[in-house]
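Taking the form predicted on its own, here's one chain by itself in structure tokens.
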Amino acid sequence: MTPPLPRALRPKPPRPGSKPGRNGASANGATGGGDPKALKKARKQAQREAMKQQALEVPIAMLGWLDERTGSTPFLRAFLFRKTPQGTNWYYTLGSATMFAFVNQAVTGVVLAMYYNPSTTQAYGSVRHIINDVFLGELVRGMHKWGSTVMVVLVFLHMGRTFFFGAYKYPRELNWIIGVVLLILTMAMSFTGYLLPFDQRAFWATVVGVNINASGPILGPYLADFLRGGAEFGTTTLSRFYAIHMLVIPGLIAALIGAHLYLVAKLGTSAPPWLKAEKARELAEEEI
């Protein structure tokens, strides 16, 4: 008679419908008719199965713990599993593409900020250091530089799709207003980021842009003084542009994107205009 396995090494009872262990190992670990080698192999198999089962239960328990305290499951279910109208196509992905471009800008911007020095004497040298010396620095800087252009193009395409498809009409007027504000903030982020390399082209282009703002009625001169941080361009100007570009505008964009997505989930996606026209024609025929 072989001695029974210790309680700590005994595997848990199999779940309904599960198959027994390999090599004929049963639930109680007795196998091979009392062969010591087979018993040792069964013990190792039982230990591996127990560790595997525990590893699978850890993420499930963590998700259950978070869901019990946040109640996020109903929100995620309503947000991810919502109905979309018939006829949606690739034009409807422009909003998601714009959000992906913003995430790219945020991630690459954080990496660049680790090496950038917002000083009139060190800014250009720090950018050269990122491009020439930092590992993958040229790639990250290129993703950030050209990603800004991609984001501006996608914002305009997304707003054009919304306008021509009539998705700005009732009850989505507030979402349209938020989109217009997001467009303005995107342009402002591009304008403030253009100065940061602090080379000749960035400096004089920003001078022209600030002077254009100064020509605006009433608030124009005050806005120009605020952007310059005084009467002339200097270290304060660069620091102010850096703070606005890195902290103020991304925070506002992230908050408004959250509100934008909430309204999209709450109000739903508008149907394409050709489907609306077909539906109106069918209703007219029924009335006749």
Contents of the next structure:
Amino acid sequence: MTPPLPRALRPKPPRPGSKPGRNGASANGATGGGDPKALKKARKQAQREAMKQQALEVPIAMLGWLDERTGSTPFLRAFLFRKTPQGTNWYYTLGSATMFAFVNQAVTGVVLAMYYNPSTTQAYGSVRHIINDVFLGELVRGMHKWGSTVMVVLVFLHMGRTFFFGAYKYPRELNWIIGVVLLILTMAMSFTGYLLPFDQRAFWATVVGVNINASGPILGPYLADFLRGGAEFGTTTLSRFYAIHMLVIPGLIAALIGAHLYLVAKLGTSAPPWLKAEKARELAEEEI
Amino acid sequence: MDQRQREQYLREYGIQKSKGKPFFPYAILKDGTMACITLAVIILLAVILGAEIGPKADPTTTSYDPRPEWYFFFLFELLRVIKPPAIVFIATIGIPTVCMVLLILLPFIDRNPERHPARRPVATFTGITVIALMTYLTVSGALAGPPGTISLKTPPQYQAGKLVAAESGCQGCHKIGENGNPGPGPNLTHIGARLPRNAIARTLVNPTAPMPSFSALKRQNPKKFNQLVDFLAQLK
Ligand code: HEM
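Based on the form predicted on its own presented above, generate the structure block for the form predicted in complex with ligand HEM.
Zooming out: every chain and molecule, the one shown earlier first.
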């Protein structure tokens, strides 16, 4: 089945004996078919009306086509038109703002990856190249760099909101746990990304960071060796950090955001606790 | 929460939800506005503060500033507070790990059915304390002076070594004379009296975490390395 677009947009010829359009007739008070001007106007009106109907059918038909093959409409409808509890306020936008910051990181990160070269000899030069030569390169790198700060701030604010609203309690415990893992992964993004420009500050801060890992009991030294790709800092270290930074962790974050949002849609967002408290008091009074 | 409280919660939540508005278009409008604000803030920061890049990484030198991104300052600052090498791992790995485990277990630790912040004083107080503590550590981490100069008087033959020490960022973690931070490393003002020369050299090549190893300096620029060790050894 093809969407009936071409035929639909063709105006229908007027049928013999069909009534002139409602508005055309009543507006100038003409009686029936006598006045050619009024007739023409009425016909135009009818044509426009028909075209509107046909045009409306296009998206409906397309959705129908999709739905017939995927059965996705009920999910979409349940997601979009699910109710949010009364009292939902601006604090509830912090989670989606975090997600938006993550999307910003993903998009700017892809642009940076087109020019970046993760080898100890080339990395620094390629970042310089992005800043100095690439069209809007400095802006994109700035957006990636400052986007990371914004994302970390938003994650903490969102976590604070869910903490003080008591939103981690029944039945949303699992969503809180997924959230903590997302927090850890976000910090890990920041740690692995810091090395990539390969300037002095990046290099030495990461040396210290990896040494900090190495000081952990039992697993620490192994973790440090894994991060360095050996006992010494080198090209393997850089490409390892790069792979972790642009493939492993973003994949995990995207998947976990999916799970997080699934639970949000399934359980609904919590209502602000002060509403809850009032409600409870009302109920208690009624019971007495 | 016991079974009855859970059922009561779900019942009340059902009422609140039925009185609410659909996600589309009400909540999505707010979310969209917030997304626009977020993007505007990111672009503003990028345009105003730019994306500076420092000098190229060089494992053999010297003038570096071992500073993490600002939101790790609180971790770095913990290292300054907890100094003895034997328990450094408590600050580096111990405290963060314990915090994360506690955070994950929070829904099982806090089983109070109340949700209003004023009605669960312990949780609210703990939350505010943690925020205050992290803010304090972040601010004092940010205020810790950058390494750079050593104003100590030095005999002329050790002047070169002093320069290497000043350039090498030791003062990010050590105090030398008037300059530098009082932690996480020990004060080096009288290190020569405490450690013989070869022990100092050994520490530089093979230090205890979180101090970075300077073995690359020794390998690639032994002269500078020896000047540095000479300078440290005469600090008595
Ligand atoms: C990458 C990071 C994260 C993203 C993209 C994200 C996204 C979201 C979104 C869009 C919501 C819907 C409601 C709202 O916006 O408030 C939500 C709810 C929630 N999030 Fe997150 N989140 C993240 C991190 C976290 C963290 C670190 C925690 C806590 C440790 C957390 C715990 C929760 C909880 C408990 C809810 C349910 C809130 C309620 O029902 O009122 N999330 N999250």
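Numbering follows the first chain given and starts at 1. Just so you know, these numbers come straight off a predicted model, no measurement behind them. For clarity, a rigid core is taken as the largest C-alpha set superposing within 1.5 Å between two forms.
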item: Rigid part of Leu66 equals that of Tyr115 between these two forms; value: no
